[in-house]
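Okay, so here's just one chain, in structure tokens, the form predicted on its own.
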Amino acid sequence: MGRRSFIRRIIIALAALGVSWFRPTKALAGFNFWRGSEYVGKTREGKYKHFYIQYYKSFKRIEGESWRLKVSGACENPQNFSLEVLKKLPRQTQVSRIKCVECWSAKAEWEGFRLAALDAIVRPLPDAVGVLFRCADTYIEYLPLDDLHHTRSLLVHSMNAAPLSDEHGFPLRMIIPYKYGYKSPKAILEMEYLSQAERGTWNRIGPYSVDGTILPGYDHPLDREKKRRKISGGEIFD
């Protein structure tokens, strides 16, 4: 390359870094800093403006052939359970809105299983009374037993008729659409039954409830370009 072919060159790049400095939003809309490499953290842009992002911290992609969901605690029977066998127990499938407490929400089909399937294979003690959740990002959430059993409550190992992607939790997170998202833990890798109730990460460092049950307010659901709506506090349904 010529010096003067160079010089232009630089030039014509100066020129464009200057054009994205001032305008951000366009030169950014395509942006992912995750795309292409094998570590998986937050992000609203391309394919997931319509369904955000949320993780705790980064972390590496799972081998879902290497991974085991470890059971343990107050249980009779703990196990580690490899993702092949957990696609075996009693399939359910419902589809729920996942409500944020930054007010946006999204909606997707799921499938899984409920945690009495669960239940019956480690046989959780008289005295157990929820479950603690360790997941990929260092996040940790705690469940009682009751919300566990929930009817609309799901351990999820397909969204949309897919296996789950990196990004939404793979391969293993939980579903409960009657509180807000920060109490469903996703990319799980341990879930220890507990006989007495712990705080979860988000209780421990933020301002938010230790039950999250969703709240009557607003919300601002990305599939409906959110627009704004008033809900009265629960699961949305559509």
Contents of the next structure:
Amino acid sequence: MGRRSFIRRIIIALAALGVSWFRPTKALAGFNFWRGSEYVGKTREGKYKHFYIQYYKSFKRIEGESWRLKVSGACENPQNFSLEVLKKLPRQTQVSRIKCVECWSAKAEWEGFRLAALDAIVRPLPDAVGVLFRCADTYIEYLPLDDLHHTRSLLVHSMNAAPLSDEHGFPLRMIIPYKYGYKSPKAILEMEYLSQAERGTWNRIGPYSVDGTILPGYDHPLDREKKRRKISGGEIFD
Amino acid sequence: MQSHAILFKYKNNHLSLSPVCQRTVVKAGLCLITLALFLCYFPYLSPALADMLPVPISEEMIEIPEGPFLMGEKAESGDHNIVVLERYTIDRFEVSNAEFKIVFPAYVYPAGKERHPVSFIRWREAQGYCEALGKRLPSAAEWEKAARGTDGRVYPWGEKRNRNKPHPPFSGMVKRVVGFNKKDVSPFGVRDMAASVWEWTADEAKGKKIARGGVWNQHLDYEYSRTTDQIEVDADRRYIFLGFRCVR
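Having seen the form predicted on its own, could you give me the form predicted together with its partner chain?
To see the whole picture, the full complex is given below, headed by that same chain.
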């Protein structure tokens, strides 16, 4: 192989790598809804010391107007939803605490809709058993329908009477308060109904259980100066 | 001479093992390696092997004699509450998936987990299982006496915390066959009272049912519970970490 040929091949390989780097997130929903050059990611600084921000990877902020939620998979009527449409679904409000597997917890008032409202439109097939969430930070999480239909599970677009901030999962996030925070995916791009259970990102690469139920143990609530307290497992109601 | 011919042979002025003998040595070596591997991995294989066997409802119950025992935490003054109980018997092991299915045939559990402790069941289902067998759920006092004996010890095995962690470093419940932990044994011989799943009792506190004796989670680290620890759970809830055992 000549020197020029070798260099040409290297350039092609690097270009292919570059393309593969950019492709997944943009192709995921079929819309270009990224805005600006600023990235949102993990932080515990400033006001976030009272509610830590966890993201799997940093990502460009999302523009709400062009964002669409892609609902796909084992359902009769797969389609894309704008944020405006999702906000018209019957609204539910609940105060609940997110308990992170890294010990801290924080409480907020969440507003959104139940999965049943979305089910009524997309009509999951009888063999659907769960939903795979694909998120802006490339995080993937799977949740069984039994959990998604739980009376405390909520698809959230507002927090503390204001639209979700990018840090807390704009434009749409899941809240399942009786499971550790890693089972509440944020900045959701796609929901795929599945007829077979799947594993999420942390279940694949780390020692995090597929189930993710909060176990009896200890909590360090950020709104109570991280003072350690015993918890009985499941949702922390206070 | 004949026997030497079987064992050894001369070739080019060298004495070497005969082909028959060489094959025997190789076979014996392979057997030894297999045996060594089996012995090394037996602790890991035995639960898997045990899972394959059919599981009848265990009749193994342990008698707890009547009399007093020291209950609860010792006060700073040194006082310790004394509680007197009648004689009763308690299941040696937590109720397993397969046992629960015998009473409730509609109950479904993952294949190969026959001997794992049953969990994700509501209080009334646990109570229903006990009643179907002419048993009942233990009171918190009965549970505690079975776990710590009469001398007020902190853990079923004594006063010191066990240095070995009771659970793999994993964020959620990892269940193993009942009785897997050979050190988690009470003075009466009752198993899994400090780790494994939490267990429903018949008693209430703060309007909820009391559960005793399971693994505590802290980040990705785990601890045995003390024989006095308890959690309070709404009777209508069910969790992957919550099972039970019966008394009679």
